[in-house]
Amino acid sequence: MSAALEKPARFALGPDDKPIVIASAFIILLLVIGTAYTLVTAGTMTLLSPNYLLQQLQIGAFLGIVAAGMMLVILIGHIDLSVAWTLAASAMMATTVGGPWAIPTGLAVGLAVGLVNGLGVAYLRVPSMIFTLAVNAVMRGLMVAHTGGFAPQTAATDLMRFLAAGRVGGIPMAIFVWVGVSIVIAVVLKRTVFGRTIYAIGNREAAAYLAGMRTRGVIVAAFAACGMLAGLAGVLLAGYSTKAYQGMGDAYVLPAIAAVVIGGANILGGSGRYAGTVVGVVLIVLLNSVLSIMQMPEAGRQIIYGAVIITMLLAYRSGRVHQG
């Protein structure tokens, strides 16, 4: 008897996998009133095409790749807004330099950045947000005074191009990158003893430091990932331009934040599966494409946008109240 009771409970959800549903039942929805729009105004079913969902993922990939590395960040109870000069100008010094040395200079870039961003907040005890907004204006004074305040005259590399654009097997290259900085994120959180500090930090700080973890080089290293993250979605940005250009990151910076948060990650730390931020990311782009479709006017979008953004946060709200 007791054995037959203990099998329902192995397939209820717990608080980390009502977000990833939740979040999964409004891309279903989604789906279909785009489909059902589409199909009544011009008798198609494009969302539901290969090419659209493949192309829609392609879309998503450069903000899969921000979000998976501001994921870090916000598990350790911080946040950087740096990502989108970060970004920037890790495209634009990866297209100035070019050649094999490329890629690497704009990861190098990237890589630079988040170290500042580690030890100013690990170190200086700066609060992240106050210290990595002001490193995006560090960055993006620099980047002007680099270009002169005008347009980069500079081009991507063949391979930029191709993995942010080539295909294989009808496969975007961009869909793949992002697969396997997925699956190394998700080992790294899942398997791993950082992954746990990164845990155990978002959770108390103070706790996991007298606990014996190495919450200092945690911190630094976390915010490291999310710098090279973003220098690596830069190249692939710039890739699919073909061209770096300034300001290309501040579209991201925001709904990198919320792709993380949407999937159920605590914004104060120690909270979160990375799956939900994959499934955050595919939200927002999808929710994005289909306010495109429907022709709606930029402000009927924000205001869409951010409705329900909202409605989803209080939903997880009211969740977690009840399990309380």
Given for the second form:
Amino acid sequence: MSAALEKPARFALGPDDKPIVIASAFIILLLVIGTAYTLVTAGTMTLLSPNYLLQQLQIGAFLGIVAAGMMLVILIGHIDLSVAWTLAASAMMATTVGGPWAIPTGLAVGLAVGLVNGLGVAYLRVPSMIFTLAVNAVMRGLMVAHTGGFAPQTAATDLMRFLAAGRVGGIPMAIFVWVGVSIVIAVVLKRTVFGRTIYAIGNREAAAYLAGMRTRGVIVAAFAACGMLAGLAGVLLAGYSTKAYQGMGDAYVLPAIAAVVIGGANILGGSGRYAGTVVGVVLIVLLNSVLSIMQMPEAGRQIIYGAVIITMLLAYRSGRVHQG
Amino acid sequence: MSRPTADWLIRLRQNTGLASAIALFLAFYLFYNIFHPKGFSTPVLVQNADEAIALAMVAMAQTIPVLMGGLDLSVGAVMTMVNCLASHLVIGSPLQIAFGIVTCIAAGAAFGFANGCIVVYGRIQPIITTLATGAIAIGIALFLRPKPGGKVDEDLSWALTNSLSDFAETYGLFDGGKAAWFQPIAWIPAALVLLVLVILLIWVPFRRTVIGRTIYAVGSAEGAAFMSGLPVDRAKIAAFTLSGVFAALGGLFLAIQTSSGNADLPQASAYTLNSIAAVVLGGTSLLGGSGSAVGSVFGALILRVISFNFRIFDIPPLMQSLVEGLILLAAVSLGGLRVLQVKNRLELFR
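Alongside the form predicted on its own that was just displayed, please also present the structure of the form predicted together with its partner chain.
The next block holds the full complex; its first chain is the one shown before.
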């Protein structure tokens, strides 16, 4: 608005903060709409009960962990389409190995896939879009060969179940895991050389390289971290549903990208705050939940989901000065 | 001192990607026909063509945004949407069928146009725009066809999924397909003719227009294209619109082939991902600016012929994804080997 441009606001928001504020406002709007709906139809306020909100955060934890890794990769200006089967492969290998080594195996699988992605992108300089797509197909083939195309019969270990579905003091463990991952990622992005290099690469890789940054190592590390977080999400998801199954990661790739972008990160890399990604995840999970409470058919859900993403991004753009 | 290089050699060097895609396809397809019990026969060719055309169309749809340096994650969804629309409209009297076909193509074009407008005027990146509009297209498809079903005109379905002689017989052309001059070409699958017609009548003329060239220019250097006074915005909108048209043609053919509509989300995403793979296999740079829709058609054919080979060698279809992935990895990694020749690492950052 022109008035806002003439008089600087007292609490001026940085360009990275605006999306977070808008998305948070939309989350509150969702809660209001959902509550109004349940008040009218059932006379209850289910959406505002702590139990419901905690449950949403628990479901959001899986997407949140995938999105945290995806954000690292998006910030350097790349994308990881292999998370779907990295997630599934980690879950399947973790349940196959079982015992105390289940979780380390799952994380190691994710890390290994992430390293392959990173090496291909950083050293062979294959566009990440296609390299990770091919790795995804390979992982899918390997896992289908491993399981014979059926859901593996092996079950998740007790520790995996506890981490995903257990509760401590009434709060789901998965939320603690998500919070732990979030703190690490936020600190790394804000306070470490590695984190700042990620932003620098995303802004202009040549400049980062000329400034003496170890760009290739950082790219490999970002992909490795993304793979490992996908692996962690796979381990947790297997724990949540007590076993691994085919295509368990398919529903996480595009929503993870959407969550990162709704959080205000630039899809071309270089800008975006981690808090935005968390808000984006909560928004997507809550949107799905409210729509299913309203018994919206799948057709309407998909249309609303797409429309929300477009509207949010248009809202972030409006009022911003023309960018070069 | 050096001898002038032959013209065809220069052209070959400029189109290495396309040439290797064609060579790879021919090698795979020859292999397939040699080992197929009924290899080199019309029924086999017709069946293969029918299975490959939809992906070839969707790959062409993907090519145009990629040439511009963007990406279209909605091609599979638009194909599915038009597939569902066609299962309602392409039936009845010839006039109704014609109206249905036109409406289907118009729907795809309108969807692509909307994508283009959001990208140009909303200033949202193509990949995110189409991620969102893809969800909308799937939603519309589910709205049109909550359950798989519907029907497409049987004559049309039969005529377009068989050889030209069947096509002529169905519509009583060329003495019911018995005309003497018609015999040498009567064995060609109608679907293949359709694909070639689409390439010759839509892609080739489009590429030669100012808009078509602008798309390549935008992919190479958008700033330079803008400074040169090229219609950048119009080219972007046209690119997505044409992408929508190709995706619609793919959906239309899928409806004609399966004679039904199916709002299948996994199928839509499989088509989208395969279209990206086909574009890359066809020698189009994902960074934009070089490549062609013809290459992508061959990329799509390569992907399809791999699965044909799986069938005759009785390899469990479960392994297919692994082999497809490995071939794709090998293809893109071979392209990555040029990195070893680069002397100045700054050249790599583009």
